[in-house]
Each structure stands twice: as C-alpha cells, then as structure tokens.
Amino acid sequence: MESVQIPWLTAITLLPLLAALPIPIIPDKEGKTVRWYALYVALADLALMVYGFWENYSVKSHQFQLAETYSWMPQLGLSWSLGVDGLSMPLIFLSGLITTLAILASWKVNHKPRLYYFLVLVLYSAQIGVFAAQDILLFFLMWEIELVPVYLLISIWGGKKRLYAATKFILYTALASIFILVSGLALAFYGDNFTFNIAELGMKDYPLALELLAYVGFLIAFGVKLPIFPLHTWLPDAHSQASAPISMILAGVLLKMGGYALIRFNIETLPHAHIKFAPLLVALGVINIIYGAFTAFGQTNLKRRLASSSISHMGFVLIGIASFTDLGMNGAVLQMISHGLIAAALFFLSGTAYDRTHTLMMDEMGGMAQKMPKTFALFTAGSMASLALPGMSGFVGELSIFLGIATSDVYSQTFKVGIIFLTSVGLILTPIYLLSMLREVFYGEANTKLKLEGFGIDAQPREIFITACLLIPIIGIGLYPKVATNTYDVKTIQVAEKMRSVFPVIVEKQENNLNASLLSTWQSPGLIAPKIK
C-alpha cells in the first residue's frame, strides 16, 4: 500500500460527521440557516474527493491507494485502516454526488430541519465510510452506523405508515448484519495470522468449509441490502414511505454497499467458494430481473413501482459479478454506478410529481404532460435511461455483462443460452412497465381534483438542476463510456483474473479460444464443478 501525507480518506470520511455536531447549537428557528450549512458540509466533502482523487488516485493501478492506518485499540487488533481503489473509488464519488443533490432536494424541509439534516451528514459520512474501510470491524461499525439514520429519516419524514416500512427495514438489515460480524470474526481467527485487515484476509489459505459457510453469511448479509430475492421486501415498503431525498440515497448508494461488498468479501476473499456459489448467484440473479419486472407491473404506487425496478436492475450485477469474465466484472461495477444516478433521477421526479399532485397512486394523476412539459421531458429521459436506451449508461452496463456471461468459460452452452433467453424476458418487461408509467402518470386527462390544489405548476430551476446533474453524467456515459470505466478497469480485470486462475485449464484455453468449452471439469450440465485445491 502507498502511504500519503495528507490524510485525505480520513478527512473525506469524518468532514460530514464532525460538520454534524454543530448543529445543534447552530442559531436558526426556521430551518434556512442549517440547510444551507448542510449544503456547504455536502459540497466541501465532495470538493475534497474530486481533488484529493485527482492529485493522488492512479487508475492504472489494482492496489489499495490514499492509505491510512492509524492504530485504534492496540490490544484488540483494531485499527482504522482506510484505502480506496477501483471498486470503492466510484462508489464514493458516487455517494458524495447523491447525497448532495439529496441535500439540495430537501430544501423544503421544515418538521425538525436540524435532525433532519445532522442525520443526512451522519449517514453521508458512514456511507465513505462502508466504501473506503480496509479494517472488517471497521466496515461492520460503519455499516451499522449508516442504518441508525437511515431509520430515523424513514419513521420521522415518511409517508402514513412510516413506522412499519422504517421498523421492517432496520430488522431486515440489522439481524442480517450479525452475518458479517460472525463470518469477519471466523476469517480474522482462522490461522496463526490473527488480523481483521481485509487484504491481509485475502491472502489466507481457508479450508473449503471454513470458506463455504462464511460466504453463506455474507451473502445472507449483503443480498439483503442488495436487494437479492427473497430478502428483498423490505426496499418496496421503505421506498415508499420515505421522502424523495432519502429514497434517492436509499437507491442510489445503500443498494450499492451490497454488490460492492459481494465483489470485495464474497470474491476477493472467498474465491473457492465463489466458484461452487457462482450458478447460484446467476440463477438468483435472472430470478430477480424477471420476478422485479412482472411485481413492477402490479404496482399503482409510483414509487413502489420504481422500487421493484430497482430489484430487477439489481440481478444483473449479480449476473456481471458470477460471469468470471473482464466484461462481465465491468458491466457489474458499472451497472452499479448507472442504476445509482438513473434511481437517484427517477425517486427525486416522483418527488417532484407528488409535490403538484399530492399523490403517489398513478391511477389518480394523468394530463400532467400538458401541464408540466419540462417535468414530463425529464420524467421520460430517466426512463428511457432505465429501460436501457442506447445512448444512456444503462444500455452499456446491461450489455457488457450480457456480453460477460455469453463469452465466459465456465458455463455450458445450454446454460448460458438458457439465462440469456430469460434475462432477455425482463429486458422486454422493463420498457412496457415504464413506459405504461408514463401513459398513466403523463397523459389522458387530469384528475379535476388536482387542478383545484394547484395542479400544474412546473418544474423549478432547483429540480431542472437537481435532474441535469444526474442526467449529464448518465448520457456522457452512455455516450463515452470510458469515462466510468477508465476509473475501475484495471481492478475488474485483476479480479477476474484471479477468480479465472482458480480454473488453470480455463486460463489456457481462454488465451486461444475465448468460446472454448470446458465439459470435461463438469459434473452436472450448466454448473461450475472444478476441483478445488
């Protein structure tokens, strides 16, 4: 790991929560001073990545880099210990872009504005934090901490049945979170090298089993936050009874934790038991796809509706991610970061709409097209970018992992043309679901209730700017995609070629036919079976 003088990660990470703690004392009775504070605190942070990432991140390299250690408790072995690289270094970013629009969006917030706003920097602070920890005990603290907010802002801010969507939530990822305490902890004890740094618990020589049960736990803790079916029924619920701003985080970063900590534990640490669990994760992957498409269509709520996309948009990361192709680790990572600005732009204009109308049922709003045409032109460029248009990052991220699990190896023909066909079936649900959303919320007539409050006022400078900021960076990938993956391409690639030489004669036959069979390493039709050493 390179060293550095300047403690950017440490200060990236704890700018949000030591801004936080003023604010209490902060003189403002009606909210205006705090929200503009909290912008600030948003921006400086955000400031701070894109220079410290600029003068000291490198993408032509795999390795941790920024890195801190600072020793914390000594006699436990606890550190804090800080690093980014290919697959934390977007994420962050990426979570520092969120939660300041998040910030901006919630400029109407006037029910306990200086909780509302110490919460949203708490959280933005445990967000880095998750992303950027290279110490087990320090993610698991981190990650327990980002759920404290998180059910806050759903059961004080939220719709009419806030407290049974917040309480679902917190047990949900709460007890899940227990997995990765109990499975960090068998990593850490395994062997005479006692340590809970993640990169030295990569470099371990784990018996299969210890292996096995270990990703199990993992996976049980990181599928919930995924969402991966059937631990998915929370995020509906959550989605919504939240406000726009928090369910722009919730979709936008939170879900992300989950696939960014399945490539990190699940296959950077765990390789020999990534490969007997690889089938699996395709399999719930198309499952997810197909299951989200067809829930989505059964939704009148306009949010819930995006939520079940967003379940189904998710199954291609677990696809990219148990392709064990450079393409398919690629579309995987940046599926992540696409379906985290397109969710982000999609909850923030359902704000938007229930703003005007009051309502979230789209069976009670139509003709709002007429009326509201700028909220009806960004409305329909995030869909278009959800139903993977040509053109706009999700097509580019769908496609490289269909390209991923079409070219890989370790899967039988009869398999891949099989998950090809049905993740192909979602692919023609998706635009049929959005598109009905927009004929139901968009056109016919207006409801005559809604033009009596007001109906019709269209979108302002602020949400122009809100969605402009989500929307720029989602069409210049579309466009160039280089510009996400020149950040995390030499990671993705080391990853896969790490999880491509647990197969040697994968490895061979991969440099002189990239289509060539592997029957013979099989055991059953469609499974990875190799033998493990």
Contents of the next structure:
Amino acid sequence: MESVQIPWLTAITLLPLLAALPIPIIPDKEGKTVRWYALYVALADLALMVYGFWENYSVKSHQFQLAETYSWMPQLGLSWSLGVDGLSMPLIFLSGLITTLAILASWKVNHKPRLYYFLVLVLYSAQIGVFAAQDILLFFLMWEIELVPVYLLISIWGGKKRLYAATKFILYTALASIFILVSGLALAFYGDNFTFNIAELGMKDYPLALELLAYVGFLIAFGVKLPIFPLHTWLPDAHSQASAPISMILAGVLLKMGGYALIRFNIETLPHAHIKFAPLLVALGVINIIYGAFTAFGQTNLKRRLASSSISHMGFVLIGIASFTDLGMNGAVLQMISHGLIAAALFFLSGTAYDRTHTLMMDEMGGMAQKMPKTFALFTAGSMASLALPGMSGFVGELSIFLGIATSDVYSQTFKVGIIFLTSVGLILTPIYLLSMLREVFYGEANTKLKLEGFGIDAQPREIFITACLLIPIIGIGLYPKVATNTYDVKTIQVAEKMRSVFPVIVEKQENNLNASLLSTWQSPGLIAPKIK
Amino acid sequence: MDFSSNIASQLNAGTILPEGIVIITLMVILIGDLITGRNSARWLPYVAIAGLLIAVLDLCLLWDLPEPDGFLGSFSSDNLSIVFRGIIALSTAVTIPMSIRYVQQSGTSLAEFIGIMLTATLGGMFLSGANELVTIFISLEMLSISSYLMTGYMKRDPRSNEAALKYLLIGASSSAIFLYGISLLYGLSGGKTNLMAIAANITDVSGTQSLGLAISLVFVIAGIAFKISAVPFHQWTPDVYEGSPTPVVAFLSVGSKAAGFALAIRLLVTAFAPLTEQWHFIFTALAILSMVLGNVVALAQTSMKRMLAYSSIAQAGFVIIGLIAGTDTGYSSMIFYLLVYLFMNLGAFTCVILFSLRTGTDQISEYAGLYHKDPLLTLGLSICLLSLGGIPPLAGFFGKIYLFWAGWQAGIYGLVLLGLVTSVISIYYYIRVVKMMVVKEPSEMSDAVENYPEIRWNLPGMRPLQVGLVVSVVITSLAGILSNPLFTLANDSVTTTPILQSAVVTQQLPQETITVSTQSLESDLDTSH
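What would you give as the form predicted in complex with the partner chain, now that the form predicted alone is on the page?
To see the whole picture, the full complex is given below, headed by that same chain.
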C-alpha cells in the first residue's frame, strides 16, 4: 500500500475536535458567532471529505485506502491507524452530511450555545473516527468518546424525560461496549502475534469456541447500538427525548455504527462463527421488523413512532448481512445509508413541527396540512421514502435485501419462504402506521386547541433547504442506485465472497453441514437457530 | 573530612539525597517560621514546593544508579523506588498549593501544617525504598503518625477530631498487627531483617511451610491493605475522608496510597516470593471486594468527600489487578495508573476545596447549576471526574485500559471482567455530579450556588490554588493522549529493577531457579558487607 502524502483521514477526523477546542474563548453574543463557526467547521470538514475522497479514493479496490498508521502507544499496541474502504467511506460521508445539516438545524438553539456546538463537534470527530479506525483499540476509544457528548446533548437540550433517557442511553451503551474491549482483547492476545489491527485480526486462525464467544460479545455490543430486539429499549427513549437535530444524528449516524461494526468485526473478522449465527441474525432481523412495526402502532408520540420505525428498518440490515449473497450485503449497506437519510429527514421535520406546536403527541395535533402545506409535502415525501415507495432509496435497499435472501443458496427453501413471508407482513405494516401518522398530524379538521406559533407558520427556507439536502439523495439513489452502490460494490462483493469461502471449511469440519440441518422441517426461526450445532 | 566522606561512600548515602533535600526544606520551614512568625505564610509554602520539586529533580538524576543499595542494603534506590518516591513527592507538591487558602481560612498555622505534611512525605518516600524490616516499620510509622496529626489539624472542628481519633485507633491497631506479622517473619527467617535474606531463608525451610509464615503473610497484608484502604480494611476511609481537612484527604488518597502500594510490591514480591500463590489469592479477594463494594456504595453517597472516599477504595481495587498480574506490564500499569491517578484525583480534590471555600459545603446536591456561575470549576471537576470514570480521551481511560490489558495478558480474565463492569457502574456516579453541575437549569440552582460569591483569584492563597487546578486539569486531559513518555517511564522503571525482574522470572520458571537467583543476590549482599 503506497503511503499517501497528505494525511487526509487524520485531518478529516481531527479537524472538528481541534476546532471545538477554541469555542469557549470565541468572542460571541448569544451564540450567533459560535453557530456560524460550527457550521463553517462542519462545511470545511465536509469539503475536505469530498475533495480527499474524490482525489484519492478508487472505487475499484476493496483494499483500505488513504491508509495511515502511526504508532501511538507501542506499549499498549495501540496505533493511530486509519483507513477507508467501501464500507466506511459512504458512512463517513453520511456522517459528514448529517452532522452538517444537524448543525444547520440547530440554528435556533440559544441555550448554552457554546457547550452545545462544542459537544456536537466532538461527536462529529468521534463518528468519523469510529468508521475510519483500523485498530480495534482505537475503534473502542472512538466508540467511547461519543458517549459523553451524546449523554449531555440529550440531558441538557432534550425533552421532559431527558435525564431518564440520557442515563438509560449511557448505561446501555457503556455496559455493552465492555464486550467490544473484552472480545477485542481476547482476539488480539490469541496466537503468537499480538495485534490490534483489524485486518490482521481477520487473518488469524481462531479455534471455533473462541470465535463463537467473541462473536457473541460483539453481537451484544453492536446489537445495543443497532439495535437488535431484546437490547433496543433505550432507543425509543433516547431518540424521542433528544432534540430534533440530535435525533437526526442519533438515528442517522449512530445506529449505523452498529451495523457497520457488525459487518466489520462479526463478518469480516469472524466468518466461521458468522455461519453459525447467521440464522439467528435472520430471525432477529424478522423479529425487529415485525416488533418495531407493531410497537410503532402503539405510539402516540410522533418521535417515538419514528424511533420504533427505526428499529423496524434496521431489521432489514440484519437479514441482509446474514444472507450470504452479494445482493444482500449490498442491500444492507444501502439500507443503512438510505435509512440514515430518511430517518434524519423525518426527525428533522418532526422537530420543525414541534417548534410550532410545542407538542409531539399526535392526538393533540391534526389538520396541520392547511396551515403548513410545505411542511406537509416534505413530511409526506419523507414518509413515502420510509415506507419504501419505488423510486426512493428505501425501496432499492429493501428490495435488494429481499432478493438477496430469496436467492441465497445456504438456507432451505422453507426457511426462506417463512422469512420472506414474515418480513413482508412487516412491510405491509409500515405504510399503515406511517400513513396513519400523516393522517393524525396533517389531515382532517384543524384541531382548535392547537396553537401554531413560532417562526412563521410554515417551513422556512432554511428548513426546506435541510430537508431538500436529504430528499435529493434519497430520490437520486432511488432512481439510479448506482450512484451509491458504485462506491462500495467491490467491497461488499469481497465480503460476501469471504463469507461464502468459509463454507467448505465448515462443511469439512463437521459431519452434518449447515444445509442439511436447515433442510429439516421448518419451525419458527427462533427455534432453528440453536438447533444448528 | 576524609573520614566522613569515607563513611558516606561506604553507606552509599547519595541514595537518600532527595530525602535529604526534603529534610533540609523541612528545617528551613520550621526555623523560618520561628524567626519570621506569622508573616512567614507568604513564602513558606513556595519554599516547600520548591524543595519538593528539587527533590523530584534529584530523583531524576538518580535514575539508573549503578549501585542502588544504600545503608548496607537497608535502603534501595532502584528505579522502582525512584518512581514511587517521585509520585509521593509530586503529590505533596500539588497538595500544598491547594491547602494554603484552606488552612489560612481555618485560622490555624500554615507552617506547622506544611511541616507535618513534609514529614509524612518523608515517611512515604523512605517507605518506598525501604528494603529492611526495621526501616520499613519506622518509615511506615513516620507516615502514619504524621497522617494522624494532619487529620486532626482543625482543632476546633469536632468532625476533624472524630476523624483523627478514628484514624488513630484503627491505624495504631493495624500497625500493631503489621508489626506482629513482620516480627513473625523475622523469627521464621532465623533473625534476618533484610528482605532478600528473609526470602532466601524462608525458601530453605519451605519444605514444611509453617503456619507461622501464613499468619505472618495475613498480618502483613492486613497492614498494607489498611494503608491502601482495600475492602475489608477500609472502614476508616469514609469517616476520615469526610471529617479531615480536604487537603489532607487529597494527600491520604494519593501519596499515602502510593506509599502503601510501593510497600506491597517490595515486601510481597521479595520476602514473600515463596508464597506468591497465597498472596495472589488474598489480593484477588481484596480486589474483588474493593471494586464491588467501593463502586456500589459510592452510588448512594450524598457527600462529595464520602463519594470520593469510596471511589478511592474502588480505584485501589483496580490498581491491585496490576499487582496480581505479576508481570512486567502488570507492575508498569500500576505505576502508570498511579501517575495519572495522582493528577486526576488531586485535581478533583482541588475543585472540591475550591467549592467548599466559596460555599462552605460538600454536598453533591449543592453543586446543582454550578455551570452558570463558575465555568472553570465546572470544567475542571468534570474533566477530573470523567477521567476517574475512565472516559476517553482523558488520562484515566488509558490508565485503566493498561491495567486491564496487563490483567488480560496475565490471564486473570475474571478480575478484568469485574473491573470493566464495575467501572461502568462508576461512570454512573461520576457523571451524576457532572449532570448536577452542567445539566441543571438556572431555576434549579441550589442555595449554595445561588449565593455563589464573586469569583476572586486575588485573595491570598487563591493564586496557587488556581495554578494547581489548571496544572492538574491540563495534565489529566493531555496525559492520556501524549502518554508515551509516561508509559516509557513506567516500563523502564520495572524492567530495570532487579527485584521485579527476578520475581517475573520466577513466576515463569521452575522452582530451582528461585534459589539460584536469590542466592546469587545474597552473595552480592555478603560482598557488600
């Protein structure tokens, strides 16, 4: 790998953090300078990303590019090692875009503005660091750095139950991230060569028991973040209590850290264990989709409903990465990107509605379409994207995942039919709860008790601009998915190949192969998983 | 002249030059106070700090001494002891600036306070290098007795008196137990006081490991555990921390603890080398209890000082992981952690002192809304507490990672897991304070913060406090990211210290090599006589 002259990734990762440091001493009146400053920093970083990737990133390679490695703490084996490939590059770009828009969306934050923008910029750096880290200890460090800013951002600028939500968030995530460290240490110390480098970890040969244990550890850690069904309970609280710009970042970027890490560690590093766990992942994915959809029905709070729909959508990612096909992997990454954009748009729009209504309870709203036609139009567009209307990015992502699981040759026919059937049930539920949300909020008679006040009744140009920045890529990807898939195609194909290449090994190792055990009569997917030995 | 230099070279007196500097500083302070009276408070603390810093500088010069044993082997100035003496001297040098204003405001004499504190420092420094039972006991008592005096320094405050009495009673009995333990050791080894000689002689008779040796081990550990306040020898800690003057608490939680760990390493690794398995077992129990109890009980505290007391118990539990690992990295992770712990804990105490100077309270609930009145204090306390909780990229994160890393490498998975889980618990109570200060709205401000006095740094004694605060906070935030020199220091001190090297070797090689290595060391000692 040839060394890059300019340390692009280091610059991209550290710029927001370093720029955050002088915020306390910038001369400022009522947060006006600070917000411009933060916006400029975010834009500069975004520009840096665009230019850096444009000049130096080749979509034809699945290798790590723009890689940099500096020894940081040799005694610990920790190195400042960054690199991007098809998996991380789109996500870094996504975090750049969403954070920049979130800063723009925070224009009206006038409560402790210095602290606010300081924390957002620190969070910005941590997100990019997570996606770019090529050293598992560095990854863990970045993962942990993000905790406190999010905690404070929720607990200071959040809704009524913000303290509860923030504490729940930090305890869940901190407790789960222990497993990253433990699994990482276990893998790093195994064998003769001690290393934290992710690529080198993937090349080691582990005994199956260790792989399975480490896999479980990673699954718990990332399952909390993604979230996966029994570990998801922090999410509706955190996402609904955070202020709209922070919800944008939470739903748009932080959830993707879970999906990204699942692919990076569970699949790339531990492919043997992944074969064992893949049916479980598919089952959990289905549970996520249906459970998320059903809970979304029960929510009367607008943001809680959106949060539940996030749980539902992230289920598709699980199915995609467990499908063992190019198409499924491709769809999983696309689904992450597309959900990042859609969820950010919807959370932002719910924030604009809240700014005017001062309530998030849907039964207190109603008939807002007449007074806020532009907001209504944008909200409808976002909802359509979320329910996977053809021509929008959500459709492409979910369709590839469906195709991936349907064409997958590792699962038995009955299993696949069952999974697809259940998933499509979830798919039918999605439009129902999203349309009913639109109906309750915008259609019908105007609620007389509802007072719309704030900065002009309908959406302002700034707000339309933010939503447009999110909707244009959504539609763009929907019409011509290659825009997005091109950037990571090579990588996902390689990952899928790697997954599949492990199969013969496993088959040889064991008397009864996976196919055979899956061919047994179909039971509920939850029961199948433990049966595979 | 010729005669005295001859004696000095025979005793290798240069090894205790740093302590000599501290003694001279102590003399200057006592005499200067006598001559100039009350006015001396203006310059005395700075003399003390300067003396301590010169001592630290001299410690640097003593690094890698070719002949580290002084006073016929009763004091060792090997690199391990140098690091620990440095930690203790530095902790006092950081504690003094924070005590000036505190002591003056209470209306007691500053010179006496600094004098006692320097004596305690001296005891701790000697303890870190003591290589012989009598020296160990004398320096331990020097440290303890001056600590008792300091805890009761606020004569008119009943809580301070209570703390002093409690500390004295429990401390004296623990000293007695410790003394009994080392007297057994003295007898069992056939009348040796030098640690190396003891190890060699115990090994000779180890075919029948006597009950006496086990009892002696337990008693010695009881004494050490009291100093590092490991559960179940921690009962004094919360009460003493709550009642004593806060600068004293700062010293007890860092300097005194570091001395205890130095003693633990030296005594257990050398004298009790044949019983490694047993003391590992006891310390594992101590670590588990300290981490669990310290972290869990800290959750329920309402007083800041009590919370920090339990947190310091828990931190001791984390450090013990490095001791049990028993490898090079294990010991160096201990040293590294103590180095960063010095700054983050003292930083936290500086903030607590500053807050109580301005408001007169230590209750956690009184910190509500401090962000609006005093951003600097809020920032400092937040950084130090988050660092104690192990949040990156602060120094405490790297310290903890290194401890767990070393523990994992040594194969003590259970302890590392427990350490990780309890450190997540600790995040909760540290962040609770941060939440109090930062999250609360102006309308939710506590009375103390509501009536917060105007921030004035020009009062006498405030400037050094500010400097101490800024220095600790800056080091706490940067020592993690730029920790390479600290890592190197900690590693070098371990790899160049003979006693630890032989201990690390003996853990990996069969039993015969122990006798060989210790005998060769003993013959070295014989030639030096």
